[in-house]
Amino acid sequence: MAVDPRRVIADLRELDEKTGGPGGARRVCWTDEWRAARELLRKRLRKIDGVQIEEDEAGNLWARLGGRRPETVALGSHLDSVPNGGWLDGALGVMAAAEVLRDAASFGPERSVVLVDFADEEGARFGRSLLGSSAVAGTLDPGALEGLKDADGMDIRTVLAEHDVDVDAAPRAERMREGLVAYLELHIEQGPVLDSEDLPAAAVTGTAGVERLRMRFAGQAAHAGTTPMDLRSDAGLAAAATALAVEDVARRHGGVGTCGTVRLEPGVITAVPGVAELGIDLRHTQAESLAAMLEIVRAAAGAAAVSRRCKVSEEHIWRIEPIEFDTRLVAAAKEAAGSDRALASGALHDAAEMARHVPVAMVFAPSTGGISHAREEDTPDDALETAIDVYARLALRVISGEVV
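For the sequence just given: structure alone, the form predicted alone:
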């Protein structure tokens, strides 16, 4: 094995220099910075003999290396980031995959190998996560994207068209699954477990399910100084009560719940809010518990609306059920890591969509302090080197046909 983890880290540092800065990563999908990150990756891939590069109908980038056998092992992750994100999230898996591809090209692989940089894993601009990988997995419904706009009011269809992606044609990316026998992904944990246990790498058993929705409370805007407290229809307080219910239900059910966006109308300090919109994200590793959390939150929103003389409506943004990874590959990942330690991921990953159709495994590297989706995100170089080495060992075993 000629994989060089230090070269991967150097590539990541260069990526950070070009698309990061004091405020954090700027690789939000469907932006110029994201395209710049893609171009850096392309330059690396063009230097690998025998690799063919293409973008599919959903904007995913693929780099294919033929092997002695037609079945194909996919390696990858995503280059896109959240606004002001970290230097490793997603990018670690892509650059590590490029290094494994480089190594495989040097000896001629048994199985064919393909690197994939999935488009819009984060969903940071339009709220729809795993867009590119869901197109490949066959779960993307173009109709469900209708009406999605970014913070500047730009429509998703218009923005994607600027990047040569036709929303209606995106599901044709399913064709890229042909011949795949496995998908392997390296990622930072984005949580505190490995860091607290002083582990440089671990296998991942699967991903939590997610319910993502937007609640809209409609009350009556009124003067903040002249409207008595007991005569108000305060949509903002109805949203606030629902947000507290989200926290409570997550704690009681052993899941997580987040209200990451709040919008008030008219949005001035001297007016009672007449309209409030609350973005809600619920997650759990068990489908039954996730469903229960969702129903309790809906009931709490209804009760809060009644108590504040408001009406409430719901827009369901996106969902994915809990996903378990392939037991054989998870076992192989444990062997590569030299540890039986494995954990489920509370964060979403493209691996979850791919696991619907092909055997999947992931390797986690620790996140310092458990911090991610922030500019402070980091992992010590020695832990990165170990995790990259573990991932490469797993990948090369699968590429050789020894596993799966």
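The term rigid core refers to the maximal set of C-alpha atoms that superpose within 1.5 Å between the two forms. If you're wondering where the values come from, they're calculated on a predicted model, not measured in any experiment. Residue numbers count along the first chain shown, from 1. Compared with the form predicted together with another copy of the chain:
- Among 122, 156, 172, 322, the residue lying at the hinge where one rigid part turns against the other between the two forms is 322.
- Hinge motion between the two forms is captured by two rigid parts, the smaller swinging by 23° against the larger on C-alpha superposition.
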The other form holds:
Protein chains: 2
Amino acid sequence: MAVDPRRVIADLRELDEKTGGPGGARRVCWTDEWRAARELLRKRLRKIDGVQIEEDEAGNLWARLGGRRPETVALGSHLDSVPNGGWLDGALGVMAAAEVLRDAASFGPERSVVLVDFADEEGARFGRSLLGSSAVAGTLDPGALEGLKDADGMDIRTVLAEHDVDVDAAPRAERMREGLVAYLELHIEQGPVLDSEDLPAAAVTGTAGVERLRMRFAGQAAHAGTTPMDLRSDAGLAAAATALAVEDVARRHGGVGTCGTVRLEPGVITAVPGVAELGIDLRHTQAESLAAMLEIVRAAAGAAAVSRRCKVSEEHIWRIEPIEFDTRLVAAAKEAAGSDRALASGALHDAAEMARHVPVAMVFAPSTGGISHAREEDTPDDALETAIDVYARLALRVISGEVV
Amino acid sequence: MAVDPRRVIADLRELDEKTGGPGGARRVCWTDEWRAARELLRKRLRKIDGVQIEEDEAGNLWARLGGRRPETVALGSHLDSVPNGGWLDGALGVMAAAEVLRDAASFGPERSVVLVDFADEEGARFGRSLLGSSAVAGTLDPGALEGLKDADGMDIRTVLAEHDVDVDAAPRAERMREGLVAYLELHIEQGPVLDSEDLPAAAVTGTAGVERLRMRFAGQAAHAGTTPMDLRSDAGLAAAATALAVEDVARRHGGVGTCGTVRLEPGVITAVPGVAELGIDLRHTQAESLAAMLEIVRAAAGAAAVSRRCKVSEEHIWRIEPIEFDTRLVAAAKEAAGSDRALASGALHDAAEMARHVPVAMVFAPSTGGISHAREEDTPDDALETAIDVYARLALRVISGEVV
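What's the form predicted together with another copy of the chain like, now that we've got the form predicted alone?
Whole complex next, starting from this chain.
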């Protein structure tokens, strides 16, 4: 096989030199650095004979190589990063796809191949993740972007227009799905599992569903010295008990549950909290288990409120259902990895949007210490080489028409 | 008896009209409103024959009435309030003392009597509570006031000088203790106990000791989606478990324990907290029990940290030992109240400072709903009248030389 993982790593290091640095990656979408990253990618793609490059209505970049058949295999990820991000998040999958495309061009593929660099996977500037891939998947509502501003008060509509993206026209990117028979993505795990199991690569079975909510407990603020324990309505304790219930339900159901935020009122060391707001994020790969976790957390919050004589109300923030990848492609990914070990992704990826309409699989490379979204993000070269190799062999099998 | 509780209530209402309003009391120490409250008190005191008024080096106001004996009974509290405070906190005790002084002047007391209006009991502007009474008790260190500023950046030294108080000279107020044989204070409870037991007044046995600290848990921030429960070091859960342990230890030891503040890092709903800081306030009337509570909370924090693979460190913020009032005076206060029901104060009072050197007792009036430090603070007139009457009878017995 002529795919050379070391060439991919060299491309990633060049990208890091030009758009990263001591503070980490600076490829935030809709910025000059992101454009510079894209330009580097274009330069790489222009060296491949027979590739046609275009940007769609949502700002996604597509590089198409015609095959003997019109049916098309999409390979991709995203070049954009969070501020002070890592060198591999997203970029690994795009540069690996470029190398597979180069290799396919050298022998003339059976199926057509298209590389896609999705725009704004991170949502780092305007808070809307998966922007480009959701446009392709048909789940982007331009109305929901109305009024979104960045930290400097710049409007999303104005900024995207500077990058030739008309927000109202973005859903037309759906046309890019035409002819796609598979979408394959290589990504770092952004978690500690492969690193702790010393695995250089693994197939991904799907993405977990998410229930994100805020529980508000209302009790009675009171003097910490003069209010006997029996006469308190301590909202902070109701929140603390609920946080422990979230941990317990996640462990018992094999999902994850996190309380990443809490706010107390009045928030004074000498006052019993009268109000507590607890942010809760629940994830599970099985819809029924996720629904059960949510119900148990709601019941636990209710019981915690009653036992501390508080009222509880719930603000539901966001949800997405679990998404399962294509069983045939996942099986092929396991074969390519030479291991039955596969894991579900707790983080979302462009692949989750694509999986709504197209058979999808992903391959994960390990993240050292599970660290991502930070300049310390890293993966040892030998693991990267193996993961790129696994991904390339999977992609070439699908491109050959052997799978799906 | 010629003490008229209704006159005290009328004085309090006049004070409230002049220095309160819809937003609550505005008698914050070292402000014009506080001066206006003092001027109202002076006007009231000047009507009493034979009373000499002076302000000491710490800004406390003393109104002295000579008796047949040089030994002196001090009656007092504080006129200063928190911002948007209640009409009774502090003012009740000062106005009741003025009425007793008026009555004593009418018959010529056995012992000398002195009313004291302590300066800055609340510490609302510069964060140093019990300023005036600690100067009299000899526990005020001018060095510890160095650099204290109010919310507008005004220095404590500059502001107090505008009220003729030289911070360095304030400890000379210790001289005012000379000749004191008792200090008696009437105050609202600022807690819910008397209200819930439907008692109009009760003797106070002392003030609880306080241990105030901050526990810092350091784990590892991580992605809420990609980090399995078994591989987390969740500092927020360690803090939550510790908060519940604080509640449990307070209940089991008959004290109070409060976690009024918590701060999570990074404080993002999709991130496992890597750092959690929990503010803890423990109180008990028995020194041994308070020490035991502190040890158990420390052990619980250590165990919670270990079970979530975090490190814990402690910042000790403040402590004061439990202070017991004079048993003879407390017994007399119970007799005056006509009830053996007495309670310890969970809040601090000027009486706690005075009790270091002088026999002390306090009488509590109920606080409706336990609310204080708020404009809703209130006590029904009939309960106020009873509590003022109880206090006056106690004071007159001590002034007569019958007790201590």
